[in-house]
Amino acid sequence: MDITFEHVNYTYQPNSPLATLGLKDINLKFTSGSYVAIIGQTGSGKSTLLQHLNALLRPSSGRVLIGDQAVMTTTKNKELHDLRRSVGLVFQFPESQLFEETVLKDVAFAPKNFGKSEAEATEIARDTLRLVGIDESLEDKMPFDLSGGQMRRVAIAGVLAMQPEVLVLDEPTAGLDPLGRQQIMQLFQRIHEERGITIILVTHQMDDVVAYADQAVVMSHGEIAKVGTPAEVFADLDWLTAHNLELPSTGRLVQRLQQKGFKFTRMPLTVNELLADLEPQLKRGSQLG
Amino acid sequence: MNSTPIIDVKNVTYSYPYAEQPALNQISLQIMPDQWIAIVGHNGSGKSTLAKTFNGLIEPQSGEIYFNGELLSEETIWDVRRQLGIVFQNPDNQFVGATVADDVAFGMENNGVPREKMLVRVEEALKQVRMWDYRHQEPARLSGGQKQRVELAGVLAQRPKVIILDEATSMLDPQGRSEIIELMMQLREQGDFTIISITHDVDEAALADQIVLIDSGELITQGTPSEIFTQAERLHEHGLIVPLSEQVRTDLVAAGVGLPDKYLDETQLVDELWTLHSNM
């Protein structure tokens, strides 16, 4: 299922003195099966864009095509029911939205809400919990008795249980430790590969953009500032700095090395690329005598 | 340097109600004054629980805590709390005042600081965190980084001996995080207090004088950043990673590049590498 933005503008609190432009003439296509990262400073319009992906917000003008459903200012809520099942949205700190008395019930809630029988919903919930790595022994626990990382997984399972075609993730690893972060990101990668789910990831973690995304969209002041592969987007360090964007973790080290006089023909985005570019410029240990 | 630990944890054990495993398990730890200590560990390792025992927010089932040589007890706890300020993780859960200035004054009001003195300290503290211009604003309208700076001002205004930052940067965006870290570095220069940062961010931990690694409520190891970061495998075992500079250094050493056999921060690494530059 493709999602296409056509001349989308969005104004917060229109027709009031507080009216502010959230999005400005956005034209963008998220192709079915792709993995796209949306990056940009806080306040750049990332979250506003994200809320258009499943019509939580409707454009003030222009339209968003979600599959074959067009979403415009005038689109009625009742037309959006199916669409909200096919685009799953994982908000920041999704564990704060857990509410059922057991883990299993919490995950079964969405499929039940979308018309599955109790038995079907429970089966989907069980499958999804296994998928995110939550063991059977935790199913009857209160969600709040789990660790932070486990609660996050249960909350993600709650969205996956709707069996969406597109998964939209807003800073899914915020607050997690390095290992937890890696595990969650690998989980999304697996779902993406095994089930062909489209992933749209809003993040400040540039290393994750490099490691997982095919395309990166840079937002700035409500507009699209750049679209390209991670290599293309991160190629120009000065441009990134001018747009107040973080660099991949190699970026700062590369900048320092460049200032000293080391030469890089491309921007190394991973440790391996950095090592490959650096080693030929160094004397070997044996030559030091 | 004063040789009495500012915080002395002796054999502390604590279990949350109905928990199968203790959150703190016979843990002992000494924190010396005027240092920056990073307590690191993965989510659920017990590091925040440990910090909450320092001022009696959590009362251990066994063991003792000494603050500046004094046993933490019902009689001493209020005195200790005046000397120890905490900034918590979630900037949205900590505001009580209607304006930024009110919020900073709140803790002092509670402690009965006279109004004249209070006004001076609010101004000083807000200037210290560069938020004085926002003093009449509603806290809710600030960015995450600004909110945490205001929280920090509230703590500073009480002139504590110890400041605990309990994952105070983990919910912030990169800009907010660097604002707080910059402030912490500045505070270390200016003040005579102990900074305890509870974190799983290795770059934040790298700035500390001492790193304390916690897992399963137990002390795994303690040392300077160089001592801790040269134990990559041990850190991995406990869910953490080494800073980028250390990863690059060990990979280059493995490839036969003649770098020193010790932890180097980014500046040191770049300097060392430059001496090996081959001038092709």
Second form
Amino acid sequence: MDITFEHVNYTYQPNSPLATLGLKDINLKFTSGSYVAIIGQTGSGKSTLLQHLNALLRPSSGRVLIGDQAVMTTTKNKELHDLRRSVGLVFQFPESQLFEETVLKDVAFAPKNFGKSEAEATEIARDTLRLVGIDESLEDKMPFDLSGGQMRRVAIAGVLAMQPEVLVLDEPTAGLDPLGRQQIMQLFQRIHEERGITIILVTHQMDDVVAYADQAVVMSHGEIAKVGTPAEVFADLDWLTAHNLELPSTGRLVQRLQQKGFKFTRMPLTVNELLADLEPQLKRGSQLG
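Now that we've seen the form predicted in complex with its partner chain, could you pull up the form predicted alone?
Partners and other molecules omitted; one chain follows.
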């Protein structure tokens, strides 16, 4: 399912002295099956854009095409039921939204709410819990008796139980240690590969953009500043600095190597690319020595 923004503008508190433009003339397409990262400094419009992806916000003007359904300023809530099942949102600290008395009931809530029978919802919940790595022995526990990492997996399972075509992730690894962050990101990658779900990731972790996304969208002051592959977006150091964006860790290492005299004709973003660029320079250095 594609999601397309056509000349989308969004104004907070319109027709008041506090009116603020959140999005300005956004034209953008998220292609079915893609993995897209949305990046930009705080206040750039990332969260406002994200909330249009399943019509939590509706455009002040323009429209968002979500599959075959057009969402405009006049679209009514009753028209959005099926759409909101198709686009699942995982917000920061999703475990704060757990509420049922057992893990299984919490994950089964969404499919029941969207019309599945008790038996169907339970089967979907169990399948989804296995997908995110939650063992059967934890199904009857209270969610808040689990570890922080397990709680987050249960909350993610609750979104996946809606069986969405698109999964929107808003800083999904916030508050996790490095190992926990890696495990959660690998989980999303596996879901993306095995189930073909479109992933739209809002993040400040540039290493995750490089490792997982096939396209990056840079937001700035409510507008789209750049769209391209991670290699294209991270190629211009001066442009990144002007937009207050960090380089991924490999790029920061390249900057230090440049200060020591190493030359790079491109910005290597992975360890393998960096080694490929360094090897001939190191060989020449050893020969001269």
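Positions refer to the first chain, counted from 1. The term rigid core refers to the most C-alpha atoms you can superpose between the two forms while keeping them within 1.5 Å. On a predicted model such as this, the values are computed, not experimentally measured, just so you know.
Core-superposed comparison between the two forms: the Cα of A19 travels less than 2 Å.
Its Cα shifted by 2.6 Å between the two forms, G261 is reported here after superposition on the rigid core.
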